[in-house]
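Take a look at this single chain, the form predicted alone, given in structure tokens.
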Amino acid sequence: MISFDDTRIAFADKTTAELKKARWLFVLVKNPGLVKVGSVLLNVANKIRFPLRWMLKSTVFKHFCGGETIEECKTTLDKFSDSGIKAVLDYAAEGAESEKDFDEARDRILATIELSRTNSNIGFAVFKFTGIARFALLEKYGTDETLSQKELDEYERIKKRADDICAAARDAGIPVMIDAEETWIQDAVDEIVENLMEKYNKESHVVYHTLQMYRIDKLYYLKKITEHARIKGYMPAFKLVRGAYMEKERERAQKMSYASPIHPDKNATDGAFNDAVRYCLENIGNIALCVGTHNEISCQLAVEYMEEKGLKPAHDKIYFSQLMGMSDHITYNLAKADYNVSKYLPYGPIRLVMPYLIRRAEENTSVAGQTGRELYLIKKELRRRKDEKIIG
């Protein structure tokens, strides 16, 4: 069994000053309410272009994010390696909508693959669709819209930047995660993605899969992929999560008066998601899987099914990952008991990483009791070093 209570090891790289300021700001985003008008106020703010900077960066930004460019990225990097994490560098900029932007996007994240050439810390390469493309046009392409010539264009220099990517992670020896997106453009990512996984995943688990497992679909579409892959003769790899978009697909559904896509509870949820890591661990000889969750009771089963099928804690088929940030206590408990673990560091400027800010304070408002425990566990913590005396 691992214990992810022990505060010592979870914060071990935390000063008490950022255990303090951890404190106070998950103290705010408890508070739905705050969170609410907070991003609608910084939605603005960033669209107006006011200077948001001076406010972000010692605070939120420096809590979920490495920097604003990878050199300043290196402090966290070599946190993580200390404690036996991997790094999953993100170049988390979103909402772009010029080519220019896309190709600079594009350019970062072959940066990134280029440095772990030379740098064993990052584990992984990542990248979203929405960072390198125009999510109007994935969305008028996965309704099945007619596209024209100058959009037929734009979509195959979308695929090409994306192929562009995925060979520089195979030449480097490196994976790389396509992050999961909402519903209405996911279609458009799905295809582009499982030829990307056809084309690069024939000798090694290149090409990592995002599955949204809230959605009703999604467990299907696991097994459906595994076989086609089985038929096609290469090996599929997944990373599995619970999903980033809740609120936002369950008011869509409403507003078009469509079937929400999204499980009606957490139970359903949890259970799906369960389900798909046991499906992937019992089929692990072909499959890579990253079980990529805050929920301790998911990666409490997950370590159970990896004991029943005796598979050792760092089998190279199986990662465990985190959000910078998020759930320490996960990571490093199971890091420390020898478990392969990945933590997504994120970083860019500060008005484009705006959007994925925004989301991780929704996130934690929005999962019930998650922000409470990190709470606990960050009070547990100071009192602990309080009591025997610890400074810094």
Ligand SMILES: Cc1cc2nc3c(=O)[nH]c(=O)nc-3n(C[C@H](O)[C@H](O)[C@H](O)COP(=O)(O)OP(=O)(O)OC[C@H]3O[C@@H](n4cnc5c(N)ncnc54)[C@H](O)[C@@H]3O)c2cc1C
Given for the second form:
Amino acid sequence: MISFDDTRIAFADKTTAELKKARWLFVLVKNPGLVKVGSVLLNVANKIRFPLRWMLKSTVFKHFCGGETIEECKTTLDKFSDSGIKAVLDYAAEGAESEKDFDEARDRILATIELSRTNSNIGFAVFKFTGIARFALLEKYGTDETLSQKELDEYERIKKRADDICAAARDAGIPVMIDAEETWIQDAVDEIVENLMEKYNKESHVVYHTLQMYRIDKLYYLKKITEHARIKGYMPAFKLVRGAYMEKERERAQKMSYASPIHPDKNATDGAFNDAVRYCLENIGNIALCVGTHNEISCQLAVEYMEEKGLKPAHDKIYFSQLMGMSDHITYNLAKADYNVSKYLPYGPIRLVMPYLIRRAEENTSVAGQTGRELYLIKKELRRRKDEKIIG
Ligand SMILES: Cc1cc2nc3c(=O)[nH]c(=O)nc-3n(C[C@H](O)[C@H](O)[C@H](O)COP(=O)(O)OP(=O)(O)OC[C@H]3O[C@@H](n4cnc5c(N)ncnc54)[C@H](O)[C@@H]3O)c2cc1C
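Switch from the form predicted alone, shown above, to the form predicted in complex with the named molecule and output its structure.
Every component of the complex follows; first up is the chain already shown.
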């Protein structure tokens, strides 16, 4: 059994001032009403370009992001490295709509990959399709509607951007994770990612597909792709997550009168997630796995399955991963126990990273227990530091 309770390890690289700020932040996001109103206000302020930098940069942004540029992420990168944690530098700008923005996002991802050649603290590259593609086009591709020639050309450019990123990752010897998004664009994304895995994962695990286990169909999909990979002679790699768009998915399904693609309750999602972890570990070697979660029980179970199967903690095909600013107690305690751990380190101009920040705030509100746990551990560590000073 691994313990995640050692707050001395969990918050070793946090100053007391930083912990106090985090405590303040988690107290605020615990309040659903405040987060709802705050999200709406932030969205509006962002749209009308109300200057928000001064308010956000040293608070929410600092907690969940590494900086506005790769250079600004350097301090966090070094801190991660001191604790044996690999960074997943994530250009988290969202909502781009123009070809120029998409090319720029691709170039930033390529720059991260280039940097990984000289900075071994960068464990993975990562991107999401809505950073390099127009949402509406991905959505249309997944329907029965026929794409015009202009749209087909645009679609080819999307595939080319993704291919350029994967080719660069292969050449630099760094794996690349591709995030999963809303179901109504995910069919298009799945198809492209499957082709990329088939192309680039012949000799090593270059491309990691993301599976959202809150989706009813994804356990079956995991097995289907693994079998497809066996037949086609490539090695699948998966990042498993529960899924970040639950409310949105349910609202849309209800509004448009189709069955919700999401498991009916948290238990069912948890079960599917843990089953998927077990399945990947049973097929490890052929499959490479990244367990992307802040859930302590899922991490415990993964550790137990690994022990059961005689897989060593630092197995090179097994990674655990959390997001910056969340569940440091899991990240740092796993790293201390010699497991491979990576941490998403989002960066980008504040205005463009705003949707990501709002999602994190909403997630910390909607997830029962998560914020409470985070807050409890922060308070525990602050108390420990205070007591030790008194004793000392
Ligand atoms: C490294 C990393 C990468 C990520 N990448 C992605 C990504 O590419 N795409 C993406 O969508 N998300 C991604 N996420 C976010 C992730 O999907 C979750 O939103 C987040 O991690 C919270 O889930 P959890 O596993 O940490 O556990 P928990 O906090 O235990 O679970 C919360 C999750 O359970 C599910 N859930 C909650 N209530 C219910 C319910 N009533 N019925 C059914 N299901 C429910 C939801 O998915 C919710 O987010 C990533 C997370 C991490 C740590």
